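The chain that follows stands alone, in the form predicted alone, written as structure tokens.
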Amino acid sequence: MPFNIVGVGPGDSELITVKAARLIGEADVIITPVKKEGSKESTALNIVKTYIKNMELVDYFYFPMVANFAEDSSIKELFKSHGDTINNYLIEGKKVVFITLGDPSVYSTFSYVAPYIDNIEYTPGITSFLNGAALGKIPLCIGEESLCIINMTDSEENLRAAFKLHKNIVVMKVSSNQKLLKTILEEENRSGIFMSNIGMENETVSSDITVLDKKLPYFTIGIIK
């Protein structure tokens, strides 16, 4: 029986796919990531609660929010343990889904668990930047224009190179290095739209570069035209 990793979009519960809703509704086990060990607070779970008939089917997997965790042996062991748990569910014949924000192929921590699971099917979801482009009523790219997706945890050299090469840039994880992003934008004379908590109740949108001077939420992106 395949294991399904399901993208649930950026925040709006109406922006998940029909297939995602069906898989969640049919599941015997619904796995959701949490930031703190023992916690039951999950942004992904909040998005899809309306599609879950029985909350007792939910299993909470701890995913540490630290940099370079892929090189940490203890965290690798944790991810292997998650994979073992999922495989055991599958051996028992259970239908298992793992819900993840946005799309499972775009900066999804689940990618580090995938090597420990035998049979995976991916269900795509709407990414924050696609929702953001719709929110801002702007095309991400047209004609022969290029589109680059980067995140602010990358090196300064790579970030600067991206701004030199591409007309359209999606900047993920803005809060990781707001100061550098503002510096590059000013040096390159580029403008952008900055969006936080897209699809959620506390959603904010601004084209004012000075928003980078104050600490922004973790779920913040920039669309640079």
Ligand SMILES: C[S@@+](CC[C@H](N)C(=O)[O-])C[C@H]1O[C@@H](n2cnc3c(N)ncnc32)[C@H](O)[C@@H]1O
The other form holds:
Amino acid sequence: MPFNIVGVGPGDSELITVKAARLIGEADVIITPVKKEGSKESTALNIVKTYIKNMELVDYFYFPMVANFAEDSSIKELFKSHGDTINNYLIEGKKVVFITLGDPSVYSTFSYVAPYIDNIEYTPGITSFLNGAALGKIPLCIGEESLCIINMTDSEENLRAAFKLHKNIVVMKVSSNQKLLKTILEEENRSGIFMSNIGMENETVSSDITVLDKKLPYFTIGIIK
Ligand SMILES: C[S@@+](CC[C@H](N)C(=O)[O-])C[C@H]1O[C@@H](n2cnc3c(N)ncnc32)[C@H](O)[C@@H]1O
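For comparison with the form predicted alone, please write out the form predicted in complex with the named molecule.
Then the entire complex follows, led off by the chain already shown.
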């Protein structure tokens, strides 16, 4: 079995694929990302706990929260060492699964470790914004419409250009720059729906733009129609 990176969906344990649950159940090692060194707190792990037969199979990989991974050489070293650990597990013949929130192709920190591993299988997951569309009971796009996904850590110039071009916008990492998002929405006379902690205990949904005035959780998206 090659190394598997598995999307575990946005929060609800029932919103993971049958394949993801099987791979997690069969794994010899389940790697989960943690934000603090030495911590065992992991949102991805909380989602899949019910599918893990033995919690001793879990290995916790530290992924610091920094703005620009590409420019930090010590972080590159850390990611390379994560790659080495995974390669060593594979040499030992172990079945290794790395769990990631939502889908692995959407802003997953794992993408920085991927270049250090030879043989990777990707198992898709339900993204936060697909669950958000279901929660808001809104189509993300219909007919000839396009859908744009933006990230509030992007430059103001790029973000403004996206709003000029697109009718349907998914806003990721809203909490990174709420002030700018509110300014652009007001200037462009656009409205949106803001959703935090989707599928988790403290889920909130609001279409009131003033929610952007107070600090929202890291797990917040916006859907702009
Ligand atoms: C590093 S990205 C991970 C995205 C993830 N791979 C996906 O497919 O949705 C983290 C961002 O995703 C969004 N996000 C992820 N899970 C979420 C959830 N349960 N509720 C709201 N937003 C979420 C937030 O915008 C957060 O800042």
